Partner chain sequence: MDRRQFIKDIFLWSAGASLAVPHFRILPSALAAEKPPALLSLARGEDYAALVAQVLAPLGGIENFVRPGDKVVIKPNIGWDRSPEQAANTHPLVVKALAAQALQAGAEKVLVFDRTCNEERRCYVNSGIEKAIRELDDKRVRIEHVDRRKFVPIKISRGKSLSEWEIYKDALDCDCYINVPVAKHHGLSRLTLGLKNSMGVLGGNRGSLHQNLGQNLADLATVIRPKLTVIDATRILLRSGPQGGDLKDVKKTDTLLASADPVAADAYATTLFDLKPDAIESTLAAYKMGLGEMDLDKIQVLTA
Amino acid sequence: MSSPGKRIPVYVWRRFGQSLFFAFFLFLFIKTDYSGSDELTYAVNILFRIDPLLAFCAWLAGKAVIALMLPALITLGLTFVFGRFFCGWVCPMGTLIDGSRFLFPHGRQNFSPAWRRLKYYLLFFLLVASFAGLPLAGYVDPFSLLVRGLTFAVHPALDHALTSFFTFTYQQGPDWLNALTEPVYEILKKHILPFRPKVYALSIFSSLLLSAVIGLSLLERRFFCRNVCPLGGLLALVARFSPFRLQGGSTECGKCRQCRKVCRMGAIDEERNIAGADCTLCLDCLEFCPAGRIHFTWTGRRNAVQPTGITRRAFVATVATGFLAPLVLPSRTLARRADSALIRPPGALAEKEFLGRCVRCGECMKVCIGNALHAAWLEGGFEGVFTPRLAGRIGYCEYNCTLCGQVCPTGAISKLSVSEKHATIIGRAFFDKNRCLPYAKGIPCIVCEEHCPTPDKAIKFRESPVMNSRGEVVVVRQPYVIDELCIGCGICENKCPLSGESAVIVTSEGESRHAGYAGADGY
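Requested model, single chain only, the form predicted alone:
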């Protein structure tokens, strides 16, 4: 039998659990990439699928239960039994905030408890707005915030830094140094770094948002988790009914407030009562209680449900705002005609349903081989920020790739077979005759036709006399697009040899997802 002095502290087990789940998260994050096959080996989107906030918002927006998100009910069920363990043990954002504590050693100021209501109001607003047609949960969901920040900024920056370093050692270092560094670089390229170097729109903005979430701990420890996170708010509402809770502090503790001092969530009041809605089961209070009075116990019905502090007036105002906010959407110009530059990934649902399901996780953009998918800004309206759009001048949709549909956690992008992908039209190409070399300057150029991936080329030529820059009339082959063959992959726009704007431009005209939809706005 082990002696009490050799007992492993419970906070060590919690830290081990957090580290394990965070390592699992990073493993899935790294595996969300092309690895030489058009099949993803792992369920890389599973953490999004166990997120009940995203599940409820997607279900309410689509007015249907999405089977892919049913695992989220497991999270709610476990929270109902054990309390808000997810925030303290599983959530990678919470682990990252805890891990960055050394950056904010003085961030312990206790804000007014009224701030804690903010996460509830935000939760109610998101749920109601999703139902009313304004899906915004992906903006503030901790998983979406974290994965976007890592995908758009951190991972590319790490790739750039390491590649630059190893390139420098390879070019400038002696042979013995290269014998050491090159194998290390090969291992990093194979297991850690992206398959190809990538760039992303809104990368700086996404990194600033992630930094802001972490930096809020400067105001108060785990400020985001305590006061802002709507997922935490949903789990807190369920945890209020949990029969398993930490208890033990009482008036017998005298002047001791050690449990209250070490609590990272501020879940313990002056009377040493532990709020089940705020407690994330970090177990620090249990470990550091000098008298050993705090313990995890079954309270059953004796434990009254604790109040949230939500006022009736504020609740009604929040719900009303959620219902009324979408009413402004029809007043926008987008309501009459969609932005033709907004090209969605192959397999994307019709725009309204797509926006309702998309959780702005960035997974499709990370896995995109051709670096074609980027975060939209206002091309799809305010509710479309961070949703994927094809930027042909930056990248292109690989003809035989179906990874974006495989990785989407909500089915906003349908999973397609390769043959279905080949038949899916996401847009059509057009030539700018004022820039295209054969049209504008009489210079022969066949780059776009050479790269067109369809078996029967969607770009063909017709010979035409043109006056060149020397005033000579020459006969050149001028390209044109066969609409029935073009799928809008964007490779012609991407490979156009002109600097700056391409002479071939892909628009969303003719996209398959709106086939059968009537209306000038294309939706």
Given for the second form:
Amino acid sequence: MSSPGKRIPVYVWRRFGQSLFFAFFLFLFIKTDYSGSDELTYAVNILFRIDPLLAFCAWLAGKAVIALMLPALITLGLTFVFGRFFCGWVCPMGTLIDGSRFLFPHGRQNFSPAWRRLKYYLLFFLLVASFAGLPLAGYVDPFSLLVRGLTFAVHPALDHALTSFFTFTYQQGPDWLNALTEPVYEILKKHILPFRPKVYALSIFSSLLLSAVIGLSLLERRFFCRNVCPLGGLLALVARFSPFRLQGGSTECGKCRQCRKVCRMGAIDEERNIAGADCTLCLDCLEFCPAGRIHFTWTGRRNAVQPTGITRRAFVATVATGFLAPLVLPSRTLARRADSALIRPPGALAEKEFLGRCVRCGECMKVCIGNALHAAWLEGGFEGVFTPRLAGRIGYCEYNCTLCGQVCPTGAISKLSVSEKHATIIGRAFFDKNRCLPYAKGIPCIVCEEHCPTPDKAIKFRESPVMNSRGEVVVVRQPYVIDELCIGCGICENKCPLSGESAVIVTSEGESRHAGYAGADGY
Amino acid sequence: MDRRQFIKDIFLWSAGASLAVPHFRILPSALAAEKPPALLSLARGEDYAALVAQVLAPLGGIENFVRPGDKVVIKPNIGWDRSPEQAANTHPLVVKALAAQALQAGAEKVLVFDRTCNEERRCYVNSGIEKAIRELDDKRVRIEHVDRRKFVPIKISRGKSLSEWEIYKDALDCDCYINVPVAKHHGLSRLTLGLKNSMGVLGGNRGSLHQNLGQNLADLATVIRPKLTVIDATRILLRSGPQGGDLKDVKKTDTLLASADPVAADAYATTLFDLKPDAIESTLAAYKMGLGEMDLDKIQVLTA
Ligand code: SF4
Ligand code: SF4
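Based on the form predicted alone presented above, generate the structure block for the form predicted in complex with its partner chain.
Expanding to the full complex; the earlier chain stays at the top.
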């Protein structure tokens, strides 16, 4: 500090910290993939497990403490001491919003302070609704929004762009160019891009949501963090009590109000008080105060806890909505019969419990090496949007793979050993004899039987005479399913060579998670 | 047969410089003239690594197939996410020994690959083949995942059922193509052997080939021409093929077969399953097209 010329400005440290966490996040994101052994090496779900919003919602929904999510308490504890450092230094969504600021150079400041309460109401609603049976936290949780956007849209788009480019150079470029480009492509393929091109349901929708979160900064800086983010809301509630915080400015300290101008969260009022609930410790005010008055210090009890502005009426209304909204759920047709096209990943808990725990993070869909898991739309109801479902015609569940249960941060999909996985029934295949070639046309095929992975094949065949399209009677092998052996992996549906709909289709019938419980209420 | 022109055509097509689909012309007369006496070598033993050299010896050793400076492609079956004991893929030791032999013979490049049925990485890892090839620790040998950009449409002018299909460029554009299938049961074709193993170099919707599998495989055999076929029958899958999964279905036979004649290799391998060569449609179809010998009396078996 003695020679100010050489001092590294504090915001450089913060940016460094943010970049480091962001890089770590991206690293974990990329590593959420098969890496040559059945067990994943990196705890890629760690980010979700330190998210107290998701932890509380999952705990309330399940009415039990899920041990996997206990690390979230560490975040909460640190926030209690140091304030919302998490939002300013750790959260990759925050970093992304900060990093895209150049897109919105003229963002207004202090849109309207009343908007800040929105995040609290959202938080209360989510917590209460989770408890009452309508789990929705994953819709708006920043990590979930981010990972879904990246998994479903950004990563595949990057792959598509680069692969198109390198295909062009490969096919059109001279040898000397390929000598340069091909090794680059190989490295990208090995370390950055998905191993195979992937496709995802709701990809465009998810990227729009992510863009919207970033685009809200058009209204004011970090609009999402200030006003919407319920995780930010939870941290803000706790940060109000933190004994360590920034302070130093006062009504007498000068007319410049530089601190107010630089604050990305609008956390500093006219009197130059810094609100613990809003301050994310970006330290810009500390750096840019011309008088150097602002410091990060222990304030202990001297520090008055600022009000949140939550009105009692609105609070009661929010909580009431949280309790009442789930009451309409049994009025849906879903309550009588579950959608048989909704096939859950192997190890998924029974539907109600599953929905309560699933935080829509998209990790299972990211890791799925068969590209089988996709975000559901309304198949599982309004509360099931973005939860994973198996789409057999797009991808299939790889027989020996157990990755989705390993990445699920809440245990909504339980971790299975390979042998447990082999015994887990997620659905059952049936044949459409009007389409299946050996039945419908007397043409030999049974690609489905070839791929059926159970050691005692669930698809067997019998030889039968059939009249083909030329009127000749031919003997063909006709496939059929042995229900007791079929686990519903969907490889048959996936590999059936018919060009349109598959002639063998998997439905959720017989799934083991319900043990004899077909449909929600078969009565 | 104009192989050089053919390779040039493939190059031009995949470089986008030509729209004409490459065309591989082999005239029946050329086939007849070329047809070597159907020699087939058979070796038995438990040391699978040594068995490879042993089975090749009566055919003149690997040097008879791989010349110094050759680009070699070894095409094992790595189709399934199964372990070596489960007998769904070619035994890793056989693939490794074969690659080592090719290197010893002075190959400039040895490439190993398969277009798998299960997830590629899992198949490469759990078949043990990726590790086995890496253990050779030689820059000239590579095991690669299939690169989609490398499938080239090829005209199959002698085909009776197929007229064109996408084939992996490297399988055609090499000096020596070695086919190393594992012998096993298959629901539709009864057995999968050498000709069926060629499906691993195909692009497109391979499932649709099953609709006339025997003839399709024979048609493809007019274009995909291994110089050497080594059939891995060190252990064979008797039921629930082509994937198996239950060790009760596996029989240890400790056998390797090798032949320059792809049809003879398949024909003889069929007998290991107590079947007659003509029980396999692809063998029969290929024989009828003059692609090789199927008559066991006309195949000279050399026991190594
Ligand atoms: S793969 Fe499809 S068309 Fe072929 S037999 Fe099976 S279900 Fe029928
Ligand atoms: S879903 Fe199809 S492939 Fe999978 S176990 Fe059932 S029948 Fe076999």
